[in-house]
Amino acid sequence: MTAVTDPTVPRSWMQRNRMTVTPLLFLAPGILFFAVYVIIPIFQSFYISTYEWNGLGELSEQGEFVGLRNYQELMTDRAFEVSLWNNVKWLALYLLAIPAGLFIALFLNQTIAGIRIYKSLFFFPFVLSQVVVGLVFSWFYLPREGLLNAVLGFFGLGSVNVLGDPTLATYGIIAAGLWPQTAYCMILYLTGLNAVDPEQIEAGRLDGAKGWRMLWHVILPQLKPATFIAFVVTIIGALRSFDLISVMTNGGPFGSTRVLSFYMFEKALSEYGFRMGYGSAIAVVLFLIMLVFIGYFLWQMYQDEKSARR
């Protein structure tokens, strides 16, 4: 039997909220942890940059306060300076993962046989850590026994140190990064292509679009949403990217494939830095970049979806 409620009976305040407060309890463990572990560090981060510390012993005793003096010697740093370039660099050339796994997505995107077979075999580099896309790609690398000289010859070319020619390194790591950020995009642009309204394909085909023009008018803004997370995962990977340049130069030859992330690492926790205010203060600018290219996709995202309604 089903319970009536008696209208004459006040209710409790959680019975009359029950809609609003439900999610919130729900949401509230995730929100907890993202403040504890995002939110406080960022304005951590801040607070630190102001201060010459090491890191050992309590801030307020063993830090001396320099206000904005650490963002004033950036201004000045060659090295920041090579760090934010390569940087620049990672950003353009890492964005290409992104029209290459929409394009791989459209060739798997198909129901012939053996499609299973080519979807694992481009899904793999995604499964692989960082680490050992490095350790691949070094040994692909080597001056006389990896892949890539032996192909070369095969040509009748010249062999080619990579990673040890200053103006060649960082393209070549960004080269092994974009193997399993392709495939990470290729995932996004496959799901996305499982939603596309076969309906609108149809009335598309009724209209005369095929090929590019049906990519572009019809295909394209269905997978829009696929489109800013692989926008915004691929800035957020190029603009952090650490594990790669620790695996195959360690920041050389010479310091020309150091970006603001691996910067940061020599600065506050090498041997050589425990500068921690000044690591801080690279962190702070790192994610400002960040923060404009996300907050620019946010709000495109979010007049979009405005003008759609209207």
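Quantities reported herein were computed from a predicted structural model and do not represent experimental measurements. Throughout, rigid core stands for the largest set of C-alpha atoms superposing within 1.5 Å between the two forms. Positions refer to the first chain, counted from 1. First, how it differs from the form predicted together with its partner chain.
When two forms of a protein are overlaid on their rigid core, residues whose CA moves 2 Å or more are considered shifted, and Val292 is not one of them between these two forms. After superposition on the rigid core, the Cα atom of Leu95 is displaced by less than 2 Å between these two forms.
After superposition on the rigid core, the Cα of Ala209 moves by 2 Å or more between these two forms.
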Given for the second form:
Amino acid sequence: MTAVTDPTVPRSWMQRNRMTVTPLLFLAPGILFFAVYVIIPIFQSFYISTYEWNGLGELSEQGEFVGLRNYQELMTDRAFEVSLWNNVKWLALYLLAIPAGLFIALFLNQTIAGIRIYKSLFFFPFVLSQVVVGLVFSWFYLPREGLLNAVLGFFGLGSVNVLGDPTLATYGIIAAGLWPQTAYCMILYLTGLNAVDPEQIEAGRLDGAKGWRMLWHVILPQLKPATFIAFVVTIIGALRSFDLISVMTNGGPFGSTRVLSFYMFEKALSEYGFRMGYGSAIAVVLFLIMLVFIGYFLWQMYQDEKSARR
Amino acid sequence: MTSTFKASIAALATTTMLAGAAGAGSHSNLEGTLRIISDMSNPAPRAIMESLAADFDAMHPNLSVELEIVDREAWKSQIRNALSANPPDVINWYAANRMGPYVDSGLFMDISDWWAAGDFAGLESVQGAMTIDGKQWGVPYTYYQWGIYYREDIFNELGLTEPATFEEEIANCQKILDAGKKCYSIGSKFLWTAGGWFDYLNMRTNGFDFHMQLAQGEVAWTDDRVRETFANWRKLIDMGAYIDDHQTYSWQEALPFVVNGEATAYLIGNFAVPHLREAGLTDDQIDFYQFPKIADVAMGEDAPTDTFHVASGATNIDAAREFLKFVTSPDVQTRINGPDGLGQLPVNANASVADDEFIQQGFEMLSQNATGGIAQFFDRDFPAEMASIGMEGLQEFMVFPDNLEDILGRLEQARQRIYK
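Having seen the form predicted on its own, please provide the structure of the form predicted together with its partner chain.
Everything in the complex follows now, all chains and molecules, and the chain you saw is the first one.
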């Protein structure tokens, strides 16, 4: 006991700096992997996007430096334009998962017998793999045998081939994606609702608030952290939509359901994809779009941290 | 399943004895490891590939054959990594333009001198499909015909006969439509089936040589001759010859239309026959005819060839050479393409063709009636990027034929960029 506090005994460098060194050591593996698998590839993509390269052999030998020509080509590429618009549709419509998740969460936030079963049932789609969700929805949409057309037929409406119609297909896939995403948002809100302060509700009730006013002025402000996380995961989910498209339409009919991530895969890595440089250019554009949101998220988190420390 | 297994065991046993006797003296000096990566992942081809590896292993006591089988679809994107990092000695791939990127990047070995040395006697007729820049880059091991597979019983019921000309084809189709059925089933979700239709219509309208010029980028897509091909295609589309919503189905998902008799014919490769048989159709109910004549040009045919290649980074080149010689030899060709194996056509002229209605008909057609020439297939004759953009346009045309001008303009723009 005395030895440790005795100022005359010289302490090692490690002991003197442990408040700095320990967190750095804990961070090191994470930073290393993040650099190798995220940061460096981002810069590599920038670099490769200035080349015309088929992805085989060495870039330095087989690749041809073309400057910004890949980006120039992107400007006139109609398939790229379609992909970009579809990404916008995904971003806008995917956000519907947040209010939908909130209302299901409010509905399920009750104490009645068997509520856990209902909660599990609502959460269930999130547990499924996206591939399974895609397959199930493709069967649901099938033009002749599908359940959707069976229902439409029952009401005397004509049949519709959702995934075969270039104007409808993207919406059909987004609808399939909303199913698990809503479940995810619901879980976030359910945990958020557990943390709602009952005293504030009581106080609100004494002041005569109920229904919508109670929700809007008392409950929602307390759910702000949950809303933020739901927003983050939904935006990211929308921007990296890939598996559903690959399973349900494979980008078709005639490329009308492509999004940027899928188009990048097609150009760079798929069966007929031998344009690594062009694919990288698409990836860079997608990265820049994501950067806007990531920047906003980081800024927001920084603000929260700052106010929490005060 | 069990019967296939037994058959392959039996086949394995007999050839091992034969090969053992023949090969013991001459080739036993091979040693080390021969690494093969194969995409023959369906049950029957897989059994064949495994038996080939086992036989070859048994023939060479000092050599051990290491076989890795990869899912056929997955292999299409895995081949890049396989060839770049730690390349095996022998791999599976496809002929013609499909091997172009790997040839250009120097990942396939130039084996012209093996061909020149007479290693592959009997394969002269398929040498062209393996040639790029005047050199050979691999060997074929099987090929199969394309054609119109149709419901013979429904044709008989409606009093139709196999058409020889396009007019007869259309007249037949009209009768089929009047009977409340569709003429053709097709599933174009994965695009390439539409490529088959274009290949045939273009080869029949403008001839094989024109089709090859188009594939090599020497003709504009906006050329009037190409428009004529599409005009012929449109006749079928406008009369409602194809099943509805084909853009939503894969080729397998479109088979039930034929099995149930809702559609009477399917333009497809011979690989569809086992599926039709498994679905319960007998050989009396299905038959096959060559795509009918349109203009007065020599008939060209699609007959895609599957191949073996040696990686340029191969370590056991001697063993790889012996293996290629082995798989293309007449008796091995006869066995692996037989009805218990791939059920396709042997590439070696000295091999015998299996006693199967469709294989025999296909062989006869390709050896006697394909006077124009033998094409590989849309996505193997055209460069990869042109093929993918092209097939997307073809699918769009089949659904919205009015968009033709726009489609042709797009394809022409792509052509000018791709064939620089």
